[in-house]
Ligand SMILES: O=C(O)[C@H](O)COP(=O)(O)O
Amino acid sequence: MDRLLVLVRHGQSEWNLKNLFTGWKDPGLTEQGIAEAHKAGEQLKDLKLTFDLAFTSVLSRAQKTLDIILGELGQTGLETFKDQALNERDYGDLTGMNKDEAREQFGEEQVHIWRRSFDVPPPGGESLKMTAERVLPYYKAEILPKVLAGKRTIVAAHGNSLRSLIMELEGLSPEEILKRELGTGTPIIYRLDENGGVISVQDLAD
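Single chain coordinates (the form predicted in complex with this ligand):
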């Protein structure tokens, strides 16, 4: 049985382009982000992958990315579950702030820690650990059982909500997740064993 799970971060958003902390705000995709989503769909199509189920957040940048990918696969209208558990990490007081201005105000190191560490939240926001505390229960309750039942599944979400899931899937340490970046619109293909362990990972960015 093929236990297929594909994760993909949304394509570039309007606030990614403006270099603004986005979190739970809901900007759309840029033209580049739309093109990235089409390319992701084409990559999956070239690999002859199709899906039985889709999951995404309640934010439009992820939903639009998913719609474009499914369109490329001829699977528009595929059964899709949308849940805020998969939303991007909440950036709290940094939301809407320019990332370079934040670096000037708070220092390069502090901003890196807020963006990429496991358990240090941005002011008023969520740490990766706090994000995982909503992503992982949802994954284990709603997504994993369907993958283990052989439902080929795609999850279109966000840089940090996916990093929290990847940390679990790949058994990464807090030190290792610090270095893990996800490109926009780049599918990562996992095949799982009967216990949900990872047999193989194929990052289409590579």
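Mind giving me the form predicted on its own, seeing as the form predicted in complex with this ligand was just shown?
Only a single chain is listed, so you will not see partners or other molecules.
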């Protein structure tokens, strides 16, 4: 049985390009982001991968990325589940701020702590720990059982919601996952054993 799970971060968004904290805001993809999504679909097609199910967040940049990938695979209309549990981390009061301006206002060290600590949230927002506390129960209840049943599954989501999943899948520490950079529009392919452990991982950025 092929227990396939593919994770892909959305392509570059308009706010990624402008270096803004995005969180739960809903900017669209840039031309580069659209091209990244097409490339992701082409990479998966070259590997002859197809899917039985898809999961994504309620934010359009992830949904559009998924739609483009499925279009490349000839799988438009694939059964897709959308849930805010897979949304990007909420950056609270930082949302919409330019990251350089935030450093000027709050200090470089404080902004670095908010961005790269595991359990310190920005004002009014979520830490990575808090993000994981909504992502992982959804993964264990909704996604993992389907993968274990042999449903080949793709998840199109966001940098921090996917970090939560990668931390769980690869058994990484908070320090290790915070150093993990996820490229926009780059698929990561996991094959799991019958207990949900990782047999193999292939990062198509490599």
